[in-house]
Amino acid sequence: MQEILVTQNLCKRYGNTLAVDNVSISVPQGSICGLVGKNGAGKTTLMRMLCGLVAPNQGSICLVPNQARTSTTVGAVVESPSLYQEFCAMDNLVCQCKLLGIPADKTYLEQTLELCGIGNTGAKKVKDFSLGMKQRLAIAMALVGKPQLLILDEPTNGLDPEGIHNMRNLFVELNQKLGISMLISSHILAELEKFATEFLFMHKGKIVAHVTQQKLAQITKKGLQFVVDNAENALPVVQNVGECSVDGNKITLFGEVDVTDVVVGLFNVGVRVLSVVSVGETLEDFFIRCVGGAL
């Protein structure tokens, strides 16, 4: 698979502190890559280097295929978004076009606002936007140059559960509809686990693990545990579904499982399902195992 971003031996030092320590990563094109780490792990410093906001002391950053990093190949929201508070959403996007030196295509800008869920704000000033609306506008501004890669630093910070849910749907839509690759840092690991396709784990300036969503599922042995009234009769059914284990009347199926198909299959052989629960490590469990201690 072709990569959209590759770094080699990237380092950044502030005085005696090595904030980013010899980081070499590759982000596949078309992926949503989650960057996970404690506060102070070096995530924001890494993202600032990737965006060209700070220069590395050592190492290289390469966009593939063989493109220089520009404002129209990479879009980013790092730390607090800079918005024109007295302007409306559309005027913010027009200003962003001027800053990037590209034409302000009003049709595209309207589509971008609509895609980001703020297409109906009209002349409303940004200072009167909710936090979620401001976050969506910041992402819309990052999309103005039609980037191939979107870098987002804690984009759901401070949002309520509904806002987080809506933001997740937006990321998936941008990825699937527009083919935009993403690098997203987040402290809300349970949410990140729902949509990211790759995970980078950062600790004390180093990347300590890089796993795909599929590999993570294998490592953490995630699955569903079915409690049944007759495990012996149930076994032939579940063995046809996939990898499983049996402990008394508890049968665990690992990997992606269609609950309805399993329950119907068991019902057809006269087995009742008494309960179904999720089992296995979460992304947070795996992170703690990698680096020790909670976020």
Second form
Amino acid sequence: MQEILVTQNLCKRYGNTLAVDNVSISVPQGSICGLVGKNGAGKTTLMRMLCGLVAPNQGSICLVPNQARTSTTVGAVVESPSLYQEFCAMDNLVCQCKLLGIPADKTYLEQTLELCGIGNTGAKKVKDFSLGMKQRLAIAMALVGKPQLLILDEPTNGLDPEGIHNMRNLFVELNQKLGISMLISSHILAELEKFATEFLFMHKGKIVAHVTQQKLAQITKKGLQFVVDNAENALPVVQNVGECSVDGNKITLFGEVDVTDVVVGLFNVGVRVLSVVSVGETLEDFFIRCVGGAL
Amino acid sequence: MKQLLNALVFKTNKSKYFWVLLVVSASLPVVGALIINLLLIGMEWLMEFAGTPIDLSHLTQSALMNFSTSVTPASDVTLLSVIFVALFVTQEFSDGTIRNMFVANKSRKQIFASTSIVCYVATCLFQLADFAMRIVVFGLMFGFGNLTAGQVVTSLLVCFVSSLFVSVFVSACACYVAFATRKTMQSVVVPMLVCFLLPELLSTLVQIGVQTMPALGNVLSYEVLMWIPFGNSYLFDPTKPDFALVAILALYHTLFGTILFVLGYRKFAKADLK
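Please give the other form, namely the form predicted together with the partner chain, since only the form predicted on its own has been shown so far.
Now the full complex is given, and it begins with the chain already shown.
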């Protein structure tokens, strides 16, 4: 698969602190790559380096290999929203269009604002916006040039639950319909888990794991745990369904499992299902395991 | 570069402080003329009241006398220019909007150069507004004395061109501090100190030198004094402009402006940004 972002041996040192330590990553085109790490792991420094704000001490960055990078290739929201506080939302977008060298078509800009959920803000100045509105406008600014790669640092910061939900849907839509690749960092791992297709785990400046969604599903072994009254009789039935493990009267079935089929199958051999619970590692559990529990 | 300039011009055009400062630049000569007039009338009245009437009309015999500050960075327009540059540049850092330029694949060279150019042009506009109003207000109030139209036009042109060199130097100085510190207050105070204190300091040092060492007075002729950077601006007489002095002043302002531009860029080129 073609890569949209490749870094090799990136290092950034601040005094005696190695903020980014020999980071080599490759983000496939069309993917939503979640960058996971605790505070101070080096996520923002890495993103700043990708945006050119910080020069690496060592290593190289290649954005959109085999293609000349233009002003609209990348869109980004790094840390706080980068907005002209004295301007209204539309003027911010017009200014961004001028910067990118694209026509400031009012209809298109209104659609972009609408898409990000901040239509109808009129002449209201950005300084009077809520944090959530600023965040949405910053994302609209990043989107206005229809970039191939979006770099987003904590994009759901300051958004309410509905806003987070809408933003997640927007990211998925942009990825699937427009093919925009994304590198997103977030502290809300459960949120990332819902839509990211790749995960980069960062700890103390290093990338400690890079897994795809499918691989993560295998690693974390998600499944259903059935508590039954007779595990011995239940075993032949569950073994036919797929990979399983037995612990007393608890039977765990891994992978995609149709609960109804299993319950009916067990009922037919006279086994009663007392309870069914979802089991397996979450992204958070896996992350903690990756960093050796050093949280 | 063109895209950056477009965006920065759009920002300038939309910035309230740019228009406020432009209006203030145009208003200052009016206020200045009123104050001068009132002071002269007041002084004449006081002296007459004290029984020793004096004639201060020689001070107002030519409006050109009010253009002597055109060649020095120590003027009211300098203050406005420095405030503009400080706000214009440091806001890019405090609002984080400079990040958008990096993300739009603009190099540090392009960002620094285009921001500086917009600052230079804006400060020249302040200078133009001030100059035009000065001609109108002081010209109407004091006239241009016995000078011919040709002499007046030449003097005004020399003063205006010199003031543009000063504007660019002041902008370069303010840009350097603003890019280096990224703090508004420092970006106002430091260039102000340089622009107001440096010419005064050098001129005072020369005067002290001449007074304490009379031999130095013989050495420091006009021809020598005109080579003292910033200290030479006090030699300028707008009614009889010395072209050699004007050329030296322009040379110094260009030279020091260029040095500050290069130093400012070098500082910005190495900086890690948030």
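For the two forms, the rigid core is made up of the largest set of C-alpha atoms that agree within 1.5 Å on superposition. Computed from a predicted structure; not experimentally measured. Positions refer to the first chain, counted from 1.
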Query raised in the report: After the core is overlaid between these two forms, has the C-alpha of residue 119 moved by 2 angstroms or more?
Result: yes
Requested in this report: Align on the rigid core first; then say whether the Cα of residue 10 has moved by at least 2 Å between these two forms.
Outcome: no
